[in-house]
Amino acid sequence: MNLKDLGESRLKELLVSWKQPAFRAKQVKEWLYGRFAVSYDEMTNLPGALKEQLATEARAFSLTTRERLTDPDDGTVKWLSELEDGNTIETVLIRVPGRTTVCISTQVGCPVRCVFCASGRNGLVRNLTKGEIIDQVILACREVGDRVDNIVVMGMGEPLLNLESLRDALDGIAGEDTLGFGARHITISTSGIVPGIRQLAELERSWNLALSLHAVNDEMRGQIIPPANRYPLEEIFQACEYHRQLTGRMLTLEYALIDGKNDSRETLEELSEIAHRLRAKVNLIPCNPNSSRLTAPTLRRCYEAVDFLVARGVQATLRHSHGQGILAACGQLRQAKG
């Protein structure tokens, strides 16, 4: 078990239990989330004896790095990450200049098999922790040396499927006493998973919702999405309308452009209705390459898909994609062995 799965109340009364003074668990705090700790031998204003009990009760970190990859180009670093089961999960830390991402995952694999998506290659091993899912904001601040900027739920798995861990985990991560990070530097991405996103509204955190469109209607998204976990859009259009009304939030629809799938004039012109009706935002995103063999158009065509949804009155930007070169991108994380 990960000490960050006990929760506060929880460490308290074990400490308490073991007739250490109050402060220390301030102290413990302080280490796992202030200084970054991954191991208790780091804790050195803590009692040996101490350290030895926490030790038994729990780890302090629960992920072993079987590898770490830069990507020379953009700085772009991947860990793949073992778990305390031996399941391996993958966790990217984005650069650019003034800012800081990590791009976090919530499932051991993914259920949903998008068919750009390497992730669910294998289908769904098992959900994260809150620890789990903690430990990966902490690995990449440990990198910065400093709390990153953002996280994106945007890593292996979907998130929605997972959804109380993940509450749990960015609940965690909010206080003042922790990371104290805002809700507005955190956003989940959903393929649309319909009874998650009104959860999700109902929880009224200020998280930003990012729904992975890629189709404009069901025959083209049944094309890319397999139907164990495929809801009619107009299912998915009002959840996220539900989400909008109780959060306040504007919702991004993400869009893999896929040459010769859902890159034309006419299925762009309705990816521009669909936004107005949402009142969301577009981030178009030229389909990674992996192993399903779908490409993306050209450069300059993808330019052109902004181009068009802007001239339409739609507020739509182009992701460049970061971290290619170790299969670090939107698209290519997976579970492996290092």
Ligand code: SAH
Second form
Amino acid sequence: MNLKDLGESRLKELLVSWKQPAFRAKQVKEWLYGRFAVSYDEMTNLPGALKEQLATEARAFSLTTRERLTDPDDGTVKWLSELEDGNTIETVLIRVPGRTTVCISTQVGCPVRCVFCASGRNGLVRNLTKGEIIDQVILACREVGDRVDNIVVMGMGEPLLNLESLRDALDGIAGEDTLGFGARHITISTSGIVPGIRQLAELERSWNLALSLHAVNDEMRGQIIPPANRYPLEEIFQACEYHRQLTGRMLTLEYALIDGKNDSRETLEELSEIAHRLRAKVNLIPCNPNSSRLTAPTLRRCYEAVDFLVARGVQATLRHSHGQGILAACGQLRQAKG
Ligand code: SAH
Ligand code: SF4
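The form predicted on its own done, now the form predicted together with ligand SAH:
Okay, now the whole complex, with that chain kicking things off.
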């Protein structure tokens, strides 16, 4: 077990039951969240006996780095981390001048199995725990030497199929006694799990929502997302509107541009209509070839697609692929390393 799986009250109870003074819980939390400690050895102001007792009950950190790759061109860092049960997950730190963003995973594998995505290739292995999700944020903070600015839940897995652990993790780092992480700096990306979007809305947190749309109708979408976990677009759109009503947060549509599949003028025209209806901005992503046969249009055509949307009054951007040289796209590194 990871110490970060314990809530505030259980940590206090544990330490009190060991006859520790009340301030110890605060000290431990300060090490875990304020100084990004990954071992009890680092916690120099705790008595040795307490450190030993803690070590027999729970780990301070759940991740062991198996690979750590840095992209010399843009400073992206990507970790392949081993969990206590031997499974591996990926976490990416993206740096642009003045801003640091960590991209975190929520599942080992993914049950949705989109055709272009390395994470879903072998289906779902298991959900991550609250502590395993938090530890990815801590890993990035430790690298930066400070709290990262943003969190995007866009790594391996479908976050809304592990919403309880994700909620606990994000709430766990929100408190001033932990990371004090502001909800508005967190974006959750979903492939469109309707019950999950509605549950998320009802939590009424100020997290941003991103929908991986990729297509403008159900038939086109069916070529990318297999039926088992795919919901009708109209239901997804209504759930997104419900989310906006309850949270007031803006929606982003993520759209992987695939050459010859979803990048025609007519399709982009429909995309602009959807964006207007949902009052959403659009993030175009050149499809990363991975091992699927789907490829992106030329970069010039990608920029033309952005211009096309902008000319129709849509706030659209092209997402630069960070860490190309280190297989930073979701699930690629884990796939390559088996
Ligand atoms: N499961 C969630 C979040 C993780 S995927 C979701 O699907 O939204 C994060 C983003 O990367 C999604 O928009 C996903 O569609 C996109 N993605 C995955 N594989 C890709 C690829 N090969 N090329 C471009 N985008 C990809
Ligand atoms: Fe899962 Fe997202 Fe990959 Fe689809 S794109 S398989 S939902 S991680």
